[in-house]
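One chain is shown next in C-alpha cells, namely the form predicted alone.
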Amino acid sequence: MDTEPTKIPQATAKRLPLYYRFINNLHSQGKLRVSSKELSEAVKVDSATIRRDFSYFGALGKKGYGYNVEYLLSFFRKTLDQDETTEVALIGVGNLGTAFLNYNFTKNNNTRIQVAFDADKRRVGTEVGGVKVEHIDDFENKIENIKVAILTVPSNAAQGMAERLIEAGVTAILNFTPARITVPPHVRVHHIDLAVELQALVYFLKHYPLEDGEEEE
C-alpha cells in the first residue's frame, strides 16, 4: 500500500469517503470480495469511473476477481487517515447547526464536533448532541489545535468570523454560508450554498433528464 500518489483529482478524492463507506459494510456483512459492477451499482458511479478512479492508487484488483473486501478497506483507511480522529470546531448554532451537531457525523468514525460557538446567550452554555456550546468571544481560548471548521453563521459575518478562524490556526472551512469568503492560499474552503445546490438540482430537472438507468455521476 505504498503506491499512493501525492496527488490524484479532485473529483476522484471527494469520492473515496463514498467507496470507503460501502467498502467498511461490506466488511461487516462477511463479504471477501466485489466487482466493480457492485461497487457502480452500491454507490453510483459508472464502472469505468471507479476503475479509473482506483487505477490512480495502483493495483488495487485482479482481472476477473475482482476487489479484495479486506484489502480496500486497509488501503482506505491508511488513505483517509480513519485511525485518526479530526477535531472539528462549529460555529453558528442556529438550525442548521443545531443539525449538524445532533447527527456529529456518526457514520465517520474519524471525524467528531469538538466543541460550538454562538453569540446568543440563550444557546451559550447548553449542550447539544452532547456538546457544550460556548460563547463566541472565547472562541480563540477554546479551539487549541483544531485545524478543521464548519461555518454556519450569518453571512454578513462569514467573511469576519473566517479572518478569525484562520488567526487561530484554523486551515480548512466548510462554509455553509451564502458569502463567498476569500482566504489567504494555504487555506482550504469548500462552499456549500444549499440554495444554490438546490437551484441547479431544479435546472437539471428541466433541461438535463436522465435516461431510465442512467445515473448522474
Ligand SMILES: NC(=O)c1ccc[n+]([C@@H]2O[C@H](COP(=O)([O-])OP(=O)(O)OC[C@H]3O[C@@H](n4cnc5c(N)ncnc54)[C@H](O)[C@@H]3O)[C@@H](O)[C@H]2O)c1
Second form
Protein chains: 2
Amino acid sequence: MDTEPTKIPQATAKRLPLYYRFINNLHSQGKLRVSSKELSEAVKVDSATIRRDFSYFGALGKKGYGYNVEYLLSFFRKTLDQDETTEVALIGVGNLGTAFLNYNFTKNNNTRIQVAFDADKRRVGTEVGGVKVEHIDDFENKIENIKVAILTVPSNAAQGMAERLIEAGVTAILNFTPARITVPPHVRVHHIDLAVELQALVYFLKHYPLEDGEEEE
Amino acid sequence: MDTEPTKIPQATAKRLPLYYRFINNLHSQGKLRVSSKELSEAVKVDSATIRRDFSYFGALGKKGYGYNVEYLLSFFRKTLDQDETTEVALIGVGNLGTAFLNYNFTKNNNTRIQVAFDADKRRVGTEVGGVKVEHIDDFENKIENIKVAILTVPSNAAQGMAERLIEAGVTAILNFTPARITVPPHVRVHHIDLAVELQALVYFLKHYPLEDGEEEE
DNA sequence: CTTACTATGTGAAACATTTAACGACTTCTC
DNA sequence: GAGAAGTCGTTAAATGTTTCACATAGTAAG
Ligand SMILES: NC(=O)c1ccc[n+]([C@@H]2O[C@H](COP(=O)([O-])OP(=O)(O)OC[C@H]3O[C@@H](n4cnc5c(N)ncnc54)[C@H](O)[C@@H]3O)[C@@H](O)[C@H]2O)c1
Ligand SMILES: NC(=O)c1ccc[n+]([C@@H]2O[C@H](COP(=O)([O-])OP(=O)(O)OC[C@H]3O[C@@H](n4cnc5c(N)ncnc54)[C@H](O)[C@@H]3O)[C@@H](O)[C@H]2O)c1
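For the form predicted in complex with the named molecule instead of the form predicted alone, what are the coordinates?
First the chain shown before, then all remaining chains and molecules of the complex.
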C-alpha cells in the first residue's frame, strides 16, 4: 500500500493515468523503447517534466537508451493498481449519466461502473450499457463495498445525495453538478464543472490571444 | 478588448466563471452584500485567494463591509463578456455529444451550441436539444463565424477533425477525446479527459488517504 | 577498444500559486 | 460620537511546479 518512497506531487499524480494510457498504446503497437522526448510529443507534456515525474519513482530508464516500454508498462500497471478493479456507483441516469454508462471506461481501465441509481421510477429496472438501474431508495442496501461514486443528479439534489453517499461509506466523489458540495475531511471530491470549463476556454480565447510560439497545458 | 490592467494569472482566470455563477445565485436570492469568507464557503476556495483574485481587477469591495452583490455581478458580467453570446459548434453527436446538446449550457451563460455535426447519415437532419444536426461534409459551409468547437468524436477521428476545424477558422477546441491533439500555436485546446479524471481520483483515494483536517480543491 | 553519440536523472533557477498576517478603513452599536 | 467589530487589499513568506542545463553513464558503431 505504502509502496511509494515518499509522497509524489499532486501535479505528477494527476498525470500518471495519462502516461499509463500512452505507454499502453506504445506497447500495443509493438514498440520496445521510448524516450522522454517522444513521449512528450504524444502526451503534450514537457520532456523534462516527464523525466522529473518518472524520477520520483526511482531510475526507470537507462541513460543513452530511454525507457523500456515493457518495463515501464508493468511498473505503471503496478503503481496504478491496474490489476484490481475499482467498483464505482453512478447516481443520476440522465443525459450525462447515460453517456457514462454507455461508455463505462472499459478500455485500458481498472474502474468499472457496477451499479446505477435514479429517482425516476420509469428508469428503474432498465439496463443501460450493461448496468442495471436501481431505485435510489434501495441504494443503501446495494452499494456495500463501493467507495467511489459519480454524481450526475440535478444540482439541487447534489448536497443531499452526497450526504447519503458518505453515510453509506463512499469516500470519493466525482461531482459533475455545478453545486460545490460540503463534505467531511476524510472524503475526497473532485469537481468537473463543464460549464465552467467552456466559459473559461472562451475567456482565454478573448483575453489571452495566443501569439505564435506560446503553448500550454 | 484589452480592458485588463495587466495579465491575470491563469489560475485566477479559471475561477472567474465559478465566481460569476455564485454571485449570480446570491443576486437571485436577493442578497445585497457578501464577504470573501461567505463566498469562500460557497465555492470552496480560500478566502484570501478570493480577495487576491478580485484585487487583480482593482478595489471591488469596501473594507469592513464586504462586496456589494449588485456591483460585483455587473462587474463580472462585463469582464466575462456575458452580454455577447459566443457561438459554439459541436462535432460528434454520440453519447456525450447528445448529453451536451440536451443541456446546452443555457443557464447563466454566454455560450450556446449553435450547430452540431455528425458523420452518421441516420443522425443528420434530426434535432437534438433544439440544435440541428448537419452532415460533417457540409461543415465548412456552415460554421462561418464560429471560433469555438466541442470535440466529441471517436478518438481516432480527433486529430483529423481538429485539422479540419482549424482550417475552417476555429481557434479554440474543448477536446473530450482521449487523443492529445497537435495544433498550431495560435489555437487553444483544453483537454477534458474523463477516464483520466476518474483514474486519478482512484489513485488519490488509495495513495493519499485524507486524514482529518486536510482539505483540497 | 576507442570514439562519438544519446538521453537520463537531478541540482539549481525560474516561475506560479497559495496562504498568513496585518494595517487601514468602514460599519455598527451604544 | 467613541469604541468595538468586521473585512478588505496587500506585503511578504511559504509552498508547489516547471524548466534549464549538464555531468554522467550507457549505447552504438567501427
Ligand atoms: N448534460 C450536460 O451536458 C451537463 C453539462 C454540465 C453540467 N451538467 C450537470 O450534470 C448534472 C446532470 O445533468 P443531466 O443533463 O444528466 O441532467 P438530467 O436531468 O438529464 O439527469 C438527472 C437524473 O437524475 C435523476 N435524479 C433526480 N434526483 C435524483 C436523486 N435524488 N437521486 C437519484 N437520481 C436523481 C433524474 O431522474 C434524472 O434522470 C446536472 O447537475 C447538470 O447541471 C450536465
Ligand atoms: N461517453 C463517455 O462517457 C466518454 C467518456 C470518456 C471519454 N469519451 C470520449 O469522448 C468521445 C465521444 O464519446 P461517445 O461515447 O460520445 O462516442 P460515440 O461513439 O457515442 O459518438 C461518437 C459520434 O461521432 C460520430 N463521428 C464519427 N466520426 C466522425 C467524424 N469524422 N465527424 C463527425 N462525427 C463523427 C459518430 O457517428 C458518433 O455519433 C470519444 O473519443 C470517447 O473516447 C467518452
